[in-house]
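Take a look at this single chain in structure tokens; it is the form predicted alone.
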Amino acid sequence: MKNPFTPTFGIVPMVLAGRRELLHHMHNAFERGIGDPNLSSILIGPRGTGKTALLSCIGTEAKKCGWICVDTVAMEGMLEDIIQQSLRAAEEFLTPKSDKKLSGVNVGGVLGLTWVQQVKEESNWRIRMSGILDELKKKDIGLLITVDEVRVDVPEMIQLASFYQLFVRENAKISLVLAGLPGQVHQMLTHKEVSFLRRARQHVLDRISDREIREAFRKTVEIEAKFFSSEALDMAVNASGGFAYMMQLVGYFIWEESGASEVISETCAAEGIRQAQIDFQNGVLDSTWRELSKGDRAFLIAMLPDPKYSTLTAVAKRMGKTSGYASTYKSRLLLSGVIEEQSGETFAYAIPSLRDYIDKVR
């Protein structure tokens, strides 16, 4: 039997845990079109919360409603990537005017073809994109652009956000959905050139509830006619910690351990969870720890005595430093998604099993 779990970054799971309400809002936004606030959305969450997979799901909802979708990552060359993808996705809908003479096959005009007198070589990105949006709008087709791993230090990310504001003002049928770590999104929203993005709908991807994780586990294994014992299901839910990626990792190894058995036992769950934790440590925790500076590590170690949430004052005291000094490392760790802010100016480890890992390696 095929393993129904997919612990690969960005792959949409066979059963999505949680996020139903968000996808419902996005579907309605694509149905309603211009004017719906959810057309400008930002997904915010630490590593492992399923941001990339959720972007794919949102793209699927858009296509159901007759939109085309292009996906990119915040990096150099992303603007040209959006043009190229848009032309390719819209090719069946956009047709060149019959009175124009085909002169080449270089990207630069509608359909990726160069048409004499249609688009001048000196046309900038905004003009080229406006031409595509105008043609799509004539056929009542919307364009969704999704951007993963947003970073304010990528100039083209800021340019896209600025141009998007103009497209909205011009009543284009367009949607922009961004996804990123909490700190990176915060930096972008405070950037003076794209302050209008603060009005975008911000969807914070919190940890998924145990109830929804349990339901997703149960439905996923039932696809291949298997069942969890009650104890095994409890163990799998607890090991997932409410994180989408960890759930897929735990499910994958438990399934592999169960073999041809119809019922997933407590013994299979225990061994599968052990393997998942090793894989998560090797693939996520080790690399995360190696990338941290000495000061970052000292800050995280100083959080250990707190049972759940930490305060800057307490952490600074344990480090033997001032709050001002410690706040520098707090900001760095928030930006990288290693810790996450909670209510009342408190914060906590953002990555599953990170506390136990730090306690072992410090």
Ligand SMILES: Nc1ncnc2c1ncn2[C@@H]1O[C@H](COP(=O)(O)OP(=O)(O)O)[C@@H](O)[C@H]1O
Contents of the next structure:
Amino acid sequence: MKNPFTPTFGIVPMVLAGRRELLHHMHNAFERGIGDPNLSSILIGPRGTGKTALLSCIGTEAKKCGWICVDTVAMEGMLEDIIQQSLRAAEEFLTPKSDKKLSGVNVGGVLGLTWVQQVKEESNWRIRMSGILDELKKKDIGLLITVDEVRVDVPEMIQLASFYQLFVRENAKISLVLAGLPGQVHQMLTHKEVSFLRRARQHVLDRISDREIREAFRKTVEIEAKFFSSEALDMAVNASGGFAYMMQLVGYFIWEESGASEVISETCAAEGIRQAQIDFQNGVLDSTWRELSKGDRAFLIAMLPDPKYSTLTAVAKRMGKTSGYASTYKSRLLLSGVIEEQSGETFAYAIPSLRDYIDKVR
Ligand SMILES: Nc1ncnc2c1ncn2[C@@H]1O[C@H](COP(=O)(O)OP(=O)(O)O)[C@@H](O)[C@H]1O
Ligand SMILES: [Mg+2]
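Mind pulling up the form predicted in complex with this ligand next to the form predicted alone we just looked at?
Every chain and every other molecule in the complex is listed next, the one we just looked at coming first.
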């Protein structure tokens, strides 16, 4: 029996927990086309919340609605890559399946050889891209560009955002979906040259509900005809803390523990969870902690005495600072997705087992 869990970054899981509403909105946007606000979207979440997987799923929705999809990561060379990928995707889309062989040798067969040649020779990126978009629009095909791991220090990322604004103004059938860490996205949105993106829909990938995690656990093991005992399932859901990557880790190790038996017991769950926590610490918590400043850490340590929720006044007092001083760190930590605000004035750790981790390393 093959382990159906995928604790690997960037992989679309066998069963997606939650995120249905977002995918539904995106599907509608591709269906409606030009003018739908969700066509310009940003996915925001800390490492392991499922941004990359979701970008792939959004691409799948786009294709279902007759769009072509180009996936990139924010880095030098991304603009040229977008042109090349768009041409290839358009060619594949427009070539009947039976002609697949032909399309390999005959780039420009369907789009028209002279036209493709022209696109290749034009010097200016924007004009070349406009040409592609015009050609696609004539055939009522939309183009989705996804950009993962957005970073403001990549000049081409900023250029893409500005060009995108022009394409939208020209009424092109285009969509831009970005994904990034909260801090990076925030920095990008405050960049003066991309003010347009501030109007993009921001989708914060927060905690997946326990109910959705439970359902995904159940369905994932069912693929290989296994079942959780109800106690084991409760334990697995609890240990996941609504966090996509943690859910995969927990599932993976519990599955390994369960061996050939059809029912997953509490004992397997306990041992699997223990191993998942070690892995999570190495993969996520260590790197998160390393990226934090001294002040950020002091703030997080000052939250420890609170059983679950903290208030700014209490944390500031423990830090021996004013609320004004502490609130700077609160904002920073909210932005990087390390803490999350509850309704009202309280906040809590947003990453599973972060509390135990901080208690150990402080
Ligand atoms: N909605 C989800 N339900 C269950 N597992 C998910 C979900 N989204 C992502 N995953 C899994 O979580 C892990 C992290 O996902 P990934 O998309 O790489 O996160 P990010 O890009 O935010 O760091 C991967 O193992 C992936 O298979
Ligand atoms: Mg990712």
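Numbering follows the first chain given and starts at 1. Rigid core here is just the name for the largest C-alpha set that superposes within 1.5 Å across the two forms. Since the structure is predicted, the reported quantities are computational estimates derived from the model, not experimental observations.
Trainee: Taking the rigid core as reference, does Ala200 move its C-alpha 2 Å or further between these two forms?
Mentor: No, the C-alpha position differs by under 2 Å between these two forms.
Trainee: C-alpha of Thr288: shift of 2 angstroms or more between these two forms, rigid core aligned?
Mentor: The answer is yes, as the C-alpha of Thr288 shifts between these two forms by 2 Å or more after core alignment.
Trainee: Align both forms on the core first, then report whether Lys317 has a C-alpha shift of 2 Å or more between these two forms.
Mentor: Yes, Lys317 moves 2 Å or more.
Trainee: Quick one: how many Å does the C-alpha of Arg332 shift between these two forms once the rigid core is superposed?
Mentor: C-alpha displacement of Arg332 between these two forms: 7.3 Å.
Trainee: Relative to the superposed core, what is the Cα shift for Glu345 between these two forms, in Å?
Mentor: Comparing the two forms, Glu345 shifts 8.1 Å at C-alpha.
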